[in-house]
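In structure tokens, the next block holds one chain alone, the form predicted alone.
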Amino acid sequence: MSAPSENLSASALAHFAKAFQQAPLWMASAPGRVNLIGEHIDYNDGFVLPAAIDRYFIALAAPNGSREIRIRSSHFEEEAVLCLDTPPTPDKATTLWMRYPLGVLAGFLERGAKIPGLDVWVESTIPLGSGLSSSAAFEVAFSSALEQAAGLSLSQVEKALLCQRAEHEFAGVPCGIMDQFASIMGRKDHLLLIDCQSQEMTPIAMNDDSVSLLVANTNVKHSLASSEYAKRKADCDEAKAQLGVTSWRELREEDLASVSGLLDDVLYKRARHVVTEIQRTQNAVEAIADKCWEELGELMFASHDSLAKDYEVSCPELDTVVVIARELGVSGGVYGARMTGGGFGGSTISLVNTSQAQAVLSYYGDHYQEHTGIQLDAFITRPAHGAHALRIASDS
């Protein structure tokens, strides 16, 4: 799939009509993302290798004749009301999820956008809180709808940075640029190599039908996730300062031994993850170009080990899925697997043999539940198309 399914669009249109007693004029979609490798280095000047996935947020909008934007969704219990005559600030968010569109609106108003009062409905097939960047997809879908309503056309980079700023200043998450870039710039059958230092993006073809991506949502999200994310970033900044480098790109794996005595144990482990993960991501690009899937799989397993032991952002449920993947191995259809996203729950990403993908999916589900007592929600995807406006049929 390279666009939201007809079922999702039809569902969103029906919900909009029921909620607001009118038809929408504008509709936009934005995909979630999965990161194949390069975790927790988007805010550390590294390289990341995400892909948009065929799970989406859709935002529908129509003028309502007021000076308010009213946002409703079946995913959230409360309606969000954004006032267009009051400067948006985080304290004006009455619910946590309202902070995302409020931050996006702030970015548009700062640019002098003339936005009418709107009724907005949002709907998603991205599992919320699963580490698949539902928040970025929400921001991007909403911003794409605002572009249409305001008659604006932001560049892809400008829109990504606007949404990232909303995440920083309104949601309080010091994320890098990966999630918003992947949601906006995703290409069908391509991964995106993003240089998070220069913000340069290079599409990496992954159009070999013999391999697929299997996303497995552990259905757990531990409370450490939000606070520990900011702490990891602070650890990395402190380690970099103590080492006297301006960018992690100044160090390579062979340099780590010589700097080990300059950092305490925790900061050294953080540094080791960042430096080795940057190198693993570059090696992964070469493996993909050569279609060396076993080599790519080993890099993914090594990435997970580093995230679990050096960066300490995994959890028992994520580790369980990776152990199951290792048990299956190449003969069982799995080349490699790792956690993806911020960690402490959420999802894993596995590179699997397409001909064995359904069998792997079933095996994962059975054995994960056996070990944890939790149902695993898993699906097979290929790199998908990024955010775009959707045409609304004239008879809708």
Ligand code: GLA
Contents of the next structure:
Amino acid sequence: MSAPSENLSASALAHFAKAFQQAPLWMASAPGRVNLIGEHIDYNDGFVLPAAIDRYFIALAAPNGSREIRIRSSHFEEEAVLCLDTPPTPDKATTLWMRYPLGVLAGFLERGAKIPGLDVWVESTIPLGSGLSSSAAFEVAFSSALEQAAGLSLSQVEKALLCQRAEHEFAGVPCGIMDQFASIMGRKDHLLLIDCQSQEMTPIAMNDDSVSLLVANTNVKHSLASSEYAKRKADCDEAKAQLGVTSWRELREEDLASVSGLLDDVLYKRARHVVTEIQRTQNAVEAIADKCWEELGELMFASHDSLAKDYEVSCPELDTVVVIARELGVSGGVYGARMTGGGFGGSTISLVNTSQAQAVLSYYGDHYQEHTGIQLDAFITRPAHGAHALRIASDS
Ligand code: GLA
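Since the structure above is the form predicted alone, I would like to see how the form predicted together with the named molecule looks, so please show that one next.
The next block holds the full complex; its first chain is the one shown before.
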């Protein structure tokens, strides 16, 4: 099982002791995720193909004898105080980040969980706001710590839905299920094919050492991300209503031409992205099974184009990385690249030839800096194991 580095656990333990003058009793970690293909279709009944990555949110907790949960972190300036005796509501959050644990706590209290007052420390190696699902990992790590403290165990799906609800009702983002599923159910050396209509999940082996996944964080986050996200979902719901379908799965690529006259230009473009992306994701699974890396790479480039032109969720910085990837091409070690996650900044994912991965990393970094004046943070990752409780060594 892959686990957060010992450095992260050791640093979090030391921070906890310093912040609260006691040792934690419970510790849990939850990974971020990267999505290989199938973007903006988890809330559109589609298929997605994410993997948990070896970057983690870690949450440590110990009882504090009060009726409050006090959360601290070196990532956030203020302490968050969650009161256990008044029902959590979004307006109780004094900072944006506090909405996530508050929403998770609401889900536990609703189930009648007996949660003691707690001191909690959280720490992350997932760059925050980078499109790698730091918020889902935060929710899941916190939720895992609460399970331990309350002595209860939620099923994986129940936990994912509880965390997703926190995001909907407390953070105000009408997200799909991909991020929480990936963070909880991630499997080492596997992608997760999630059918977002049935919520069925199939692990897809991704263990050919000749190819690697390269994540590149553009280090930009445009502020319209969450409002535009909600607009895209509304566009898709509207398009579906106008077409008289209850699920996007009722349409195939070949049906698009015949429905084009029923929608205005914008809604048609949204529909075209959804329908073609659902197909690309299914094709990607076949390409992986056949180890056809060039074909998979082409599907990734096509997905990016569709997200940029039809779904309009990319941005110049993400496009720049993809242009650089195309410049390198297969002979330069890149099979394909695309934005990953919600868009408007954040990260790209590239499928690269392992033997050329280091050269690709430097090329990306140099050329991105040259074009944008911004530093690119890129790293090679492997699909990692999902959230789990961590043992605290007795001498710590
Ligand atoms: C965000 C959301 C996910 C998903 C992606 C886009 O990460 O949280 O549910 O919709 O955007 O694929």
